[in-house]
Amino acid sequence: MIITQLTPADLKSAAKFCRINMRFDIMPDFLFKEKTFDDPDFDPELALLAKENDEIIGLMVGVIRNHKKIGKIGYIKLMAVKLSERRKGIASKLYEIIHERFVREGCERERILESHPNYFQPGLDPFYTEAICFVERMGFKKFNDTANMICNLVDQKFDTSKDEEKLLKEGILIKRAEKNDFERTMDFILSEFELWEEEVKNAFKNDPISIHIAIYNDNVVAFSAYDTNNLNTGWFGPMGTSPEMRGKSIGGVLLKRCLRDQQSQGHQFAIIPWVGPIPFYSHHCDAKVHRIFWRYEKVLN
């Protein structure tokens, strides 16, 4: 076996690799490219791949990320073993080299997939169960959990038109986010909803920009956003409401325009990810729990 570092002549048979080896999830080409290639702390000595006569029999990729207020972290943003290769430690081979990184760097601790804003899943599903064995074996403790949810687009009807009005008769503007709102929205941000900022941003990029926002007193009071992670695969999010604007019915709305832009893109299903308030989805477009996440983390001394 050796250990090489990941290169974009390997995308195809990386992103092929992946999608045979984990079965509970999908890594078309063009996604592999996003959680890697395209991530802007890529590595390439933290993207590595085990083989064995030139073919892939393991894959883990780590990223650094230098959070403003939760300190420099390092992610096992991807990892798979294939299947008959496992139980041999080409994992642990694999992990050694990216955590001895992760020191030298200096990161106060380690977590397992949650990398955003580029991240693939917001935490390792127990249904992998090789894979919840490795990261405890390693040191990682589960410090939480959190649930992906699902929301069927095929049958649904999100027309806010009456709530807008009624919204507006208030004082509260809803609208998708144009060019010139920029600024204003990435104050609201930065001052109520700062660790989705990278995410906000990527919404703006897009085409048609994929973020509808609240404004009052020409300010922008809450958001809803889609397409800023895992680009293409029905991925929605993020979103939030000011505290003080809570209970108005504006983020339903704003939930509701963008599933509608879902929708229209010809999605059969939305992913809600990393979810917390499991009711509010619910209630507003019957969104289902759809997986389970365990979070893992390693303190660093």
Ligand SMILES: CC(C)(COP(=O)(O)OP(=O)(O)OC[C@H]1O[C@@H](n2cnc3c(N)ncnc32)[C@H](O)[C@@H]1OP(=O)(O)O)[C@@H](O)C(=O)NCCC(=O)NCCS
Second form
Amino acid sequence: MIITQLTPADLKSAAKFCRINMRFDIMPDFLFKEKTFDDPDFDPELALLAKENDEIIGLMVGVIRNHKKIGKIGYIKLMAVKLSERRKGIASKLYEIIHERFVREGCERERILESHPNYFQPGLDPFYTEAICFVERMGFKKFNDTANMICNLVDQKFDTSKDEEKLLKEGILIKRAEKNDFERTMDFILSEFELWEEEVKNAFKNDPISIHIAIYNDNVVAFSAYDTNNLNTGWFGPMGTSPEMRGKSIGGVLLKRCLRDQQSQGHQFAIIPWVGPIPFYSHHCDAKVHRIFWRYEKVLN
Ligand SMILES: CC(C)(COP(=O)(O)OP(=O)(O)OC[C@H]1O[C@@H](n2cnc3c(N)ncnc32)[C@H](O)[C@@H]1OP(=O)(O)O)[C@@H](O)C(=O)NCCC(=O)NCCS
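Please could you give me the other form, the form predicted together with this ligand, since above is the form predicted alone?
Then the entire complex follows, led off by the chain already shown.
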């Protein structure tokens, strides 16, 4: 067995390897590319393949994020080992190399998946039993859990006209963000939802711009976005309403505007990841809890 760095020439075979060996997930080639080479923090030294006779038998991709508030974190973004090659220490060897680099680069902690803002899933799906065993053996501790919800887009209308009229009478304008809304939207995000800065920037890169906003007294007071991560998979979010503007149905209207867009893109389902207020999504769009994720962390000295 040799361990090599992932190169663009491996893209198709590595994505196929994930499709075969991560059986609860989808991994089209375009998504694998987004999760690896298109990640702004992509580091070839953290994207490793184990190969035998030129065939991929193991894959592990890590990334380091230098978050403004919570510091430097090393993430294992993706991992899989060929079924017939498991329990031979392959994932351990790949992890050892990645872990050493995390330590060298001064990471304060390591986490599994959840490599926000470009992340595949918000944690480890516990149905991957072997992965639970593996990460616990590597010294990770579960510290939280979260869920993705799914919203059926097929039979719902998401009509917001009446609510929008009512809001307008209160001086609140609901609209799709335009290019010249960028600055005031970012002012709002940086003061209220700083964590989502990059996702919101991504929404402004899309055509049409994939973020709807609420304006009150010329200021942005709420937003809702989609296609900010896992592009072309029906990925909704993030969204947020300023605390003093909550309870006026602004969030519901903005959510439905995004779901309507996702419907017109041809999606049958929207994924509402890493929730969050389950009753809110259940109420407004009949979303259901779809998958559960366990969040793991290892604190480094
Ligand atoms: C998780 C995974 C990558 C582990 O790969 P692996 O090469 O088999 O892992 P290792 O051989 O290095 O295992 C190291 C240790 O982890 C633990 N471990 C791994 N798999 C285990 C299992 N099935 N049962 C119990 N313990 C396990 C053991 O302690 C093992 O050491 P040991 O064999 O000396 O007891 C592999 O099982 C896999 O590909 N699973 C499916 C994909 C997946 O779950 N990906 C994560 C979600 S995206």
